[in-house]
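One chain comes next, on its own, written out as structure tokens in the form predicted on its own.
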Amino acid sequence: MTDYTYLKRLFQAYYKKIKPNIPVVNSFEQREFGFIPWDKHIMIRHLSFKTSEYLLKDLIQTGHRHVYSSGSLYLQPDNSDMNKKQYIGCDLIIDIDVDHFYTPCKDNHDRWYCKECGESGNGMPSKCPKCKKTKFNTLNWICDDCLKTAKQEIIKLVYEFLIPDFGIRESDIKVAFSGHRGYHLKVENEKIRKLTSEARREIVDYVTGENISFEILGLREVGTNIYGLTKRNMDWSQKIVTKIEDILNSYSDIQLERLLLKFGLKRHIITSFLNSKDEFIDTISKNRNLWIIPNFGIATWKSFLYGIVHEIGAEIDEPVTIDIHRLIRYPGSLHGATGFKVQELGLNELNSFNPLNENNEKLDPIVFKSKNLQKIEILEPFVPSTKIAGDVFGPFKKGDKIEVPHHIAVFLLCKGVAKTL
């Protein structure tokens, strides 16, 4: 037996153990419905189910490596030519991974192999430091402070803009975790639905500050004089201002100056801002806008501001909101390049939330947990070590022969690292 046929077993127990317990989508029958099998790497798409009973069936002889369903609604979700599916509207879709942004723990468990020059090394670079090449092959790795900060991401994009600025209920909005770097967060309301991929655009710009005027919300270079921004005026010009208030009454000098280097200003620029910085703490609480720092420019304002905002904004997939025909991972569904469950969350249910060692058993995702003992063979050069369940596993290297608890197992297997003994 394949580990590909041994796994895909795997995931059709699980399919049947959990009948008829699988979570029921909004207008689940207009949906289109795709799937990534074991033996392919292509999706089979274009399908549709009456009922979450026939999905279920269809899972239980298949057991896919991927499940996905449709943000949009159509009449006819199973027409392959997507001019006759008769669109009818999309939920806003939203995906926060962490494949698609920097965090330090990157660089103690992500992997990258140079295509060209085969040099190799940890973390996120946009080029080869030895070739200047931008083809790799990586292994991505997950650990709890990524997945905590995907999920600060996500209440900060619910509790900072979706709720306050665009006035969306809590009870229009569903987040899942993905099963592996991320969540999803869905908005399922009929105003929303109607949203063009260009007014979507629109809301992927402001909630991560992409194409912000200054100018619009303020600054201004009148003589020798800069006019700031000030907490008055709403939106993006109060959460920056109470941002710049909360990193100075925060940071410690040298905090600051990191942060100030990261934004791209000099360092004796960095030195008049210290030098000021009381004062300039003083300027903004009081929401005074004339602000006055030594060698600081509209040009340097600019570039503080700019650093702010990518501060603020939230980490999203652009192309993912923008695209109305896009599929999602079905919550219940079992994740590929894991074996841990897409599980749906209340919002009152994210906060504590910890998909590596959850302690609600109806929330956790790790549905194969056991503490069988399973004889499995490291495949890659070098696999990070992981820590489920409060157990640490690894790291290992190519050849090492194991014994692990069957999640990790399954864990390991799934992410293609490994093979059965």
The other form holds:
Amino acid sequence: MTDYTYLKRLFQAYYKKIKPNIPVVNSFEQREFGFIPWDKHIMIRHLSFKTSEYLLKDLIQTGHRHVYSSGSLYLQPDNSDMNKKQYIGCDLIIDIDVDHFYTPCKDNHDRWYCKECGESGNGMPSKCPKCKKTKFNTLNWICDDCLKTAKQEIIKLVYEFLIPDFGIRESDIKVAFSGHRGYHLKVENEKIRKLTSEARREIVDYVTGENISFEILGLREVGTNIYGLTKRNMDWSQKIVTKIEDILNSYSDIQLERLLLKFGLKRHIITSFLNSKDEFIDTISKNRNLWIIPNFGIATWKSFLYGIVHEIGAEIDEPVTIDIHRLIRYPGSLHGATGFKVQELGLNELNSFNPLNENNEKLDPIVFKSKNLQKIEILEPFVPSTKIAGDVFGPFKKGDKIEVPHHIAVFLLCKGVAKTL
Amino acid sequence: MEIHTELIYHYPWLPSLNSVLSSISSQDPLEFIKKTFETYPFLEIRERLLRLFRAAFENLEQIIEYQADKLNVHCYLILKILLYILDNRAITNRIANLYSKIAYNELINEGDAYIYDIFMDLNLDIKYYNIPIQYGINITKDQEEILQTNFRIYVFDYLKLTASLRDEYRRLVNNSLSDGYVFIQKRNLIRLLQEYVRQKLIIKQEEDKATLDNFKNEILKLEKFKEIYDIISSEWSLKEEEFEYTFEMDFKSGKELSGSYPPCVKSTLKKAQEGQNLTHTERLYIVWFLNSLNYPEDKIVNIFSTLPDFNREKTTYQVRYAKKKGYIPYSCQSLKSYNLCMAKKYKDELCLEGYFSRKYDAQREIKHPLSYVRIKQYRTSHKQKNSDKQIN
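The block above covers the form predicted on its own; next, return the form predicted together with its partner chain.
First the chain shown before, then all remaining chains and molecules of the complex.
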């Protein structure tokens, strides 16, 4: 039996065990479904099911590696011609995945191999330090830290944008742990369903701060003076100035220096900023907008403000939100790259949720948890350590023959870095 | 909510037309036109409709004597029937642009209560405040300008109405938003209504030509109606010739490059030619693209003259500013992210398959629309040289 057949049977057994308790997305029969099987890397799309019982029956038979359903509703979800599907509308889907942004822990656990020159290393480089090419093979890992960052981004998105600004009701928001490196958020609201891709792009821009115009918000140069933003404006200005205040009041000079370097400011400009910091705090806290810092011209202010905007905005995977025909992982299904469950969460459960060490059994995405040991052999040159439920396994190297608990074995097999013995 | 009949006379595109004046709107089109011609003076109907079409053909932004009476409702419905059977996108867009501008000019003089009623009738969620609410301040030197408004609009209705308007100041990220409502000045709110009216008149062209022809044959049996239709058709055919000639001239002046444009440019220019609205991104792309090819400023500005919100002064400034800044057009990757890439739609071989590079001895992708033009030009000149050689 191949490892894929083994994993497929495990997945089949899981679906059999949970029957009939798989979450049912609303307007179930109008959703398109898609699957990726174990033996081929193809997406089988344009399927639909009358009820969740039929879906589960199919999953018990197939044990598919990945299971998806559409954010969109169609009158004919199973029609393979997109033009004949008869699109009704689409929920607002937001995906936060640590694949798309940097976290410091990646320097410890993410591995890259340059496709061009074979150089390798840890982290998330934009180009190969040796040959400067940009195509890599990667081995991305997960840890408590990056999943916590992803969770914080979802919390930021909900409590700093969706609820206070967009006025979305908590009851309309559905959140799920993706089963791997992030979270999905879905907003179900009749008016949102009718929005075009272009309108969705506007929502993306709003929650990320992309395409912001500081000039429209009030930044301008009059003679030698620069007039900045003020909290009294109920737009992004308020977020920006409040964030500046928070940073200036809580960061040490060293932390501030690091942040401003990250924003791309030069050292002498940063020194100037630090020297004028107190006066600047005084200016913005009194809602004055004549911003005076030596060496700060309009271009420097813009670089500074873009940096602040980036700190405020949510790190979302933009194309997912804009694309109205995208399929997303089905809640309650298993993620074929980890063996973890796509776990739906209430907003009140989000804060304490810890996917790699969850105390609430009902929310625990690690469904194959067991103390039974299983023998496997490592196939990759380097496999980072994995910490699940407080226990650390690894790091491992190619050829290591190890005995690990069943759920760790499933995780490493799904990741494709090990084989059964 | 019952809406004043006067408002429907004034703005016959309001949904309440169907309930308040159901005797008119629910009639069979043939019966409706017959009865209208029996009830109202034909010359008056003809005059009102032709005034509208002639102004649209001349690219005017207003008509004199907009009469908000019951006949106005009849004329609006006949106008829609005419647009349907004319089945001409350029005419429809021009009429939609003009009619929406008329609506704007009328609405801007309405009191707040009527504006509120109109939004309610359109099932668009707005909030009205008797006492204006402050949402910001403009401070320069010692001068403070309080930003306040009586209106807020539900964010998803705002997005729906601004979907095809992409001015920077309308972008959600540059606006004040809280609790699901965007703070908006009355003038801007009415501009959104203008766009609603424009969209409302842009009737989807009938795909089933047999249905259209049958209907057209039937309705043109009404002599008076046919008379109006014929006048419009013949006046348009003269205009169209002039219009297309100008268009050709615009794009073929200077270097002979128009045949080398990538499909994304051709498609956007076609939309402009038809008077369809262009998104902000499309406008920037065209300006930057044509500026990069050194097109004359006035010719670039003229391309935008058919757009619903055309303002020559503003457009000239923006074209000039972009030129000064030396902006280059978006790369193919960016165009794809903006959904502007038309390679697949037009099945363009060069876009889809790339070209063979002798330098790299390999097939290379087209990564930039200007590379597309360069390669097309190279191919054309090479082809020319080869054919010259053969002749010699």
